[in-house]
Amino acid sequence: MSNLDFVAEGKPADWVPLGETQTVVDPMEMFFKLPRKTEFITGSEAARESIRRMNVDVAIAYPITPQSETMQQAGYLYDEGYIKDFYRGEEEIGVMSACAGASRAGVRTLTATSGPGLMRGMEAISSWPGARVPMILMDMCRVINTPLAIQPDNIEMSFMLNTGMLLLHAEDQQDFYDYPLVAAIVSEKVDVTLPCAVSVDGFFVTHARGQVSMTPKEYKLPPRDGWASAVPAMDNENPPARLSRDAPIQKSNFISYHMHSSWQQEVFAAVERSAKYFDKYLDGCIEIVNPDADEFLVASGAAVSQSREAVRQEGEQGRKVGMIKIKTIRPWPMRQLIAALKNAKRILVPEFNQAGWLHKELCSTLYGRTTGTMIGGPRVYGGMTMPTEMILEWLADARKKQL
């Protein structure tokens, strides 16, 4: 933008966007070396502070509870000059399609949605991985089942599991600050080049406050290199039609089937290649508490916090219970989970959804690889909380059944 543009927006002619005053630092320095200051803020505010340091080129928004507050905050960041371009779309499919266009142009792109908004935009979202468009999707989970509600429930995450997207599940406000920054870097790695969704259990995290340790706002991540991608950035030499309509991709013949199949194989191979980066930047794709225990709670998202408290209370009673926090849902940390749970006698999987998608993933991984008992639950959904007492009761009941 020129100074005349700034004046047209009501800013002084000598106004400098605050994003231009930030210092670019290496991701490892941002994640592990810079000093941090702790503040007591909501998950939505933590997301705002993550975006402030993300070096975002384009943010495109459409309101839906409970993510609306975060993208409203993104609008303020645009006004302050931390985001280069920002606008509100007309509906979710349009927003998700516009995000694909922005990312194809080679710029760092961000959006956010929740529950029904995610489902409405899924037609466009599911095409992102195959188009190899890296971007950040903040997903504040909420009910999608009838009767419709705005309460927390993460069943929507199951619809993204096999699209080829990268998928992280944040436990708390701290994760919702850290994970989007990591997502921005990993999604743009040349051997990955995939969109990354950072999901969080809405309201439990977005509208509640927690301690968040943050780096100084004077620093930001390096910009995206649009040319370091699996698919070239869109320009006059690589127009959008050429990316999707080169013969014989659209022909109904064996060559078309083979090319589509091999391309999907490459997308899911890229998901697996991302694991080494997440392992580096997230300090492991899983976290293990009490690794030598016989009983384990395995969880992701907000269910991890309740599991931590259950482990603590069991420890007060002289019983050692282990816990595994799964940070990356895609890539799925299969080998780490097998190694951690091969000798477990009982495995409980608490979840905030009715279907138990995490339990199903874990059962598929551990089938034939453990003699322990797999227990799908406890589960709450539709906005219900999960008292720690519920986890303890399920654990006690599982012990009685195996006596």
Given for the second form:
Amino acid sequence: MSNLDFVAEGKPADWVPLGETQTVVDPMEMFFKLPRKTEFITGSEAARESIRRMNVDVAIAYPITPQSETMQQAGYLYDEGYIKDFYRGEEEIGVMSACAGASRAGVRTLTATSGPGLMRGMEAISSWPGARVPMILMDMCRVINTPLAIQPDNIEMSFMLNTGMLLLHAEDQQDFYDYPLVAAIVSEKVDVTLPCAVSVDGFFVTHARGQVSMTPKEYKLPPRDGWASAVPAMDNENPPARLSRDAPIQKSNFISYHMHSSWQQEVFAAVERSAKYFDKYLDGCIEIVNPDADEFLVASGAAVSQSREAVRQEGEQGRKVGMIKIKTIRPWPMRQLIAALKNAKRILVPEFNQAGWLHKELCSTLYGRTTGTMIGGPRVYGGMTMPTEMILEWLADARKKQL
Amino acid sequence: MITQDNLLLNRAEPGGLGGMQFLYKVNDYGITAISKPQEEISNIHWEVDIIKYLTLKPLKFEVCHTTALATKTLKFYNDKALNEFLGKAFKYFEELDLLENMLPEKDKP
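One more: the block was the form predicted on its own; return the form predicted together with the partner chain.
Then the entire complex follows, led off by the chain already shown.
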């Protein structure tokens, strides 16, 4: 953007975007070495602070509850000059298509949506991985199915499982600050070049405050290098401008099944290749509490926080219960889960959705690899809460029935 | 930032509503401060109760609405107000402990 644009938007002619005053640091320095200060802020504010440090070139979104708060905050960042370009699309399929165009042009692209917005944008979203467009999608989960509600429910994540997207699930406000930064870097690795969604349970995290430890806002991630990519960025400035990716990829009914299958194999291989980066930047794709326990709670997202408290209360009673937090849903940490759960006798999977997608994922991983009993629940959905007592009751019931 | 002095435990709000609970302890008394999600972020506030600890393992307490500090659940709309109340309450609990220790054994709560 030129200074003329700034002036047109009401800035003084000598205005300097604050993003240009930030110092670029190596991702490892940002994630592990820089000093951090803790603040008590909402998940939406944590997302804003993450975006502030992300060196975003363009952010495009359409408002929807509970995402609106975050993108409103992103608007403030644009006004301050931390985001180079920002606009509100007209609806989600347009937004997600515009994001694909921005990323193809080689710039760091960010969007955010929730529940029905994700569903509306899904046609474009599911084309992102094959188009090899790195970007960050912040997904604040909410109900999508009728009767419609704006309450927390993460069923929408199941729709992204087999698209070729990278998919992280943030437990709390801290994760919703850390994960998007990691997502930006991993998404753009040459041997990955894939979009990454960071999902979080809406309201429970976005509209509640938690302790977030953050690096100074004077530092930001390195910019995206559009040429360091599995496929070349498109030159949209010099005519003739191209509207689509390389010819074989968007030839519709002319594409050969060989081309499609090999391309899809490569997409999913790239998902697997991302695991080494997430392992490094997230300090492991899973977190294990009480690894030598017989009983385990396996969870992702906000269900982890409730499981932690259940583990603590069981400990007070002298019972050691293990817990596994799954940070990366895609790449799925299959080997780590098999190793961690191979001796488990009882495995409960608490979830905030009706279908139990995490339980199904885990069952398919552990089939034939554990003698333990898999218990799909407790599950709550449509905005229901999951009190710690519910998890404790399920544990007690499973013991009583000797499941 | 919320006072970390006398903080016994902070955890996810155990009712499962989202948000956090901070539990403070000074001798037998303490404070539970809960911050829950709100549809309007500007409405997020602290719900505070005076509590009396029954046991620490397992952690059990009862809400105590009979002290001079508060006879009901209190609400604070910013961290500064909460921190000021916590400072006042910690001193009160110290004094209360001294007074309760002066009581004859049969009258101790």
